[in-house]
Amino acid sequence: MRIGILTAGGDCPGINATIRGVGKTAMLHYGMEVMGIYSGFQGLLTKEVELFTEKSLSGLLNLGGTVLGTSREKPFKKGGVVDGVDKPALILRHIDELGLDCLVCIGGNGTQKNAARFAALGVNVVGIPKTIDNDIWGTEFSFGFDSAVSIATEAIDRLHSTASSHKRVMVIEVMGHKAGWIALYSGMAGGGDVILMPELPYDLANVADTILERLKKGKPYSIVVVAEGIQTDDGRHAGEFIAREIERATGIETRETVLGYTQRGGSPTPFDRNLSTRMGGHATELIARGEFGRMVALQGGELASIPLGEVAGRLKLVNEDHDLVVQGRRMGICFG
């Protein structure tokens, strides 16, 4: 068999480890040919590909980003026809011309949705979930998430010392447009006093009261962790908005820090390296068994797979009953 691997959407730690996991398992265990496709689905439009060797996959385990490059190309956008070019039809033709027996799509929600649509057109596809946001439905964790949480947690740890020294409120904005998983996990691990997420409504008066109550108890500084996707009244960035409102309501000097893209750069954590390796290997097992149209998923700590059609268009979000939220509230942490 000849399989093609592409990476699409935003970069994140662990993609290269996943490419390595798929490629080495395919070549060394199953005797398959492996072709790298550059720049996501764009590479299938231009036939920008490379036939991998075992040497091609050396040194990838701890390397951040993606050696295949990525793009935001959405081949089905606007019906798939742009400037007279039927993109899905062209990709189908190129898949045939390249002799690909299966396509491995490493990416987030948008990538899995596109993978599902190609599967519906008869392409043999296997998806591997990739996102630091951890919002892909059907899998407990996606690789990249642990790395992002580790980076955010270290940043929060560092802010404690400066907040304490200056007796001020420090607001740290982390990634998460629709899902607050990074805010929740890093906020809890970093000892945040207030954690705000898109899924849970918040009351600014309640946030201010929490900070003032800490001051009355002899705690002159507070750490506020904010997901970038929380609702704001004036269109300002989440961290800036919350910082200004806290200072206005409490009179306490407040500063904000926005982590931004640092959360998805650099080397993956050991957890993500191992998860990437396992997911890559499991994807190749699915191919060898002829189980196509599925996405690799971590369920109950074990690797499984679910139909791509069940993943497309769905998000895994934080809810009030999550054990970290429940435990946090028991310990006096404010969630809004």
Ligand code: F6P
Given for the second form:
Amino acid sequence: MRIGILTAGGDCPGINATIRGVGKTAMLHYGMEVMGIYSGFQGLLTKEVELFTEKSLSGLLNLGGTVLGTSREKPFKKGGVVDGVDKPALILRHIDELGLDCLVCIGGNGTQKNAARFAALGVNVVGIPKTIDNDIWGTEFSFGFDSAVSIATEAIDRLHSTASSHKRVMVIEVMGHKAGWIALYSGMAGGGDVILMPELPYDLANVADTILERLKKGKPYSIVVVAEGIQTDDGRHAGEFIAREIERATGIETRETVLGYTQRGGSPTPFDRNLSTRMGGHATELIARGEFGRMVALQGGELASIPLGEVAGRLKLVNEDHDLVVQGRRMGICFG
Ligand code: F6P
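Structure of the form predicted together with the named molecule, please, following the form predicted alone?
Below is the whole assembly, all chains and molecules, this chain first.
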């Protein structure tokens, strides 16, 4: 059995730990071969690959990014044919030529969608959910999320002291694409006073009232956590837009911080290292059992899997009834 493994889409902490989890389990426990495919699906177009040895898997557990590199290559885009090249057909031929019995696709929503399409073409595929955004359908958590939340929480902690010293409003924009998970988890963990997410509509008057109420109660500074995906009136970036509107409505000096790619860089948290290791191991177990066309998932805190077809094209978004939202509201946090 020869496994091909690729990492696609935006990088995040924990990818290398997942590669290690798959690789070591496959080689040491099942006696399988593992071939690394470079730069996501692009490596299957160019046949840029390397057969792993045990040594290739050393030093990966706490290493950020992905040693296999990544790309946002979408082989099925425009019907799959670009400049006369039928990309899916070329990839199928290369999978055959490389002697790959199956493919492990580590990635976010786009990657799982591509994995589902290759599965429908008859390729033996197993997906592993990876994204800091935590928006992949069917899994409670994707690895990378906990690391991003921890980085964002530390940033919010640091903004508290400067906000309080200057009696300012500090707006922090965090990532998350169309989902508010990073804003919700880091906002709650960091003691944000206002948390705005794309899933919950906001009213700027409410946000301003919350900040002015705090001022009246002797709290002259506030922390506002904003997900990058919220709607803005004029197309401005979320953090910048909210900061200017707060300043205009309250008259309080307001500054914004855009956390950006630091949320995706560096070493994974212990939680993500263990989640990656467990998910990598579970993917290999699925392969050994011949259970293909599935994505590894965390359900009820346990490793499980769901059909790739169920994941493709769906997003897991924050819900009004999420216990952190409910609890936050009870404690006076403004969600818009
Ligand atoms: O999906 C992860 C993510 O970091 C999102 O939070 C963000 O919107 C996007 O990727 C940024 O993508 P890119 O790497 O293309 O700039």
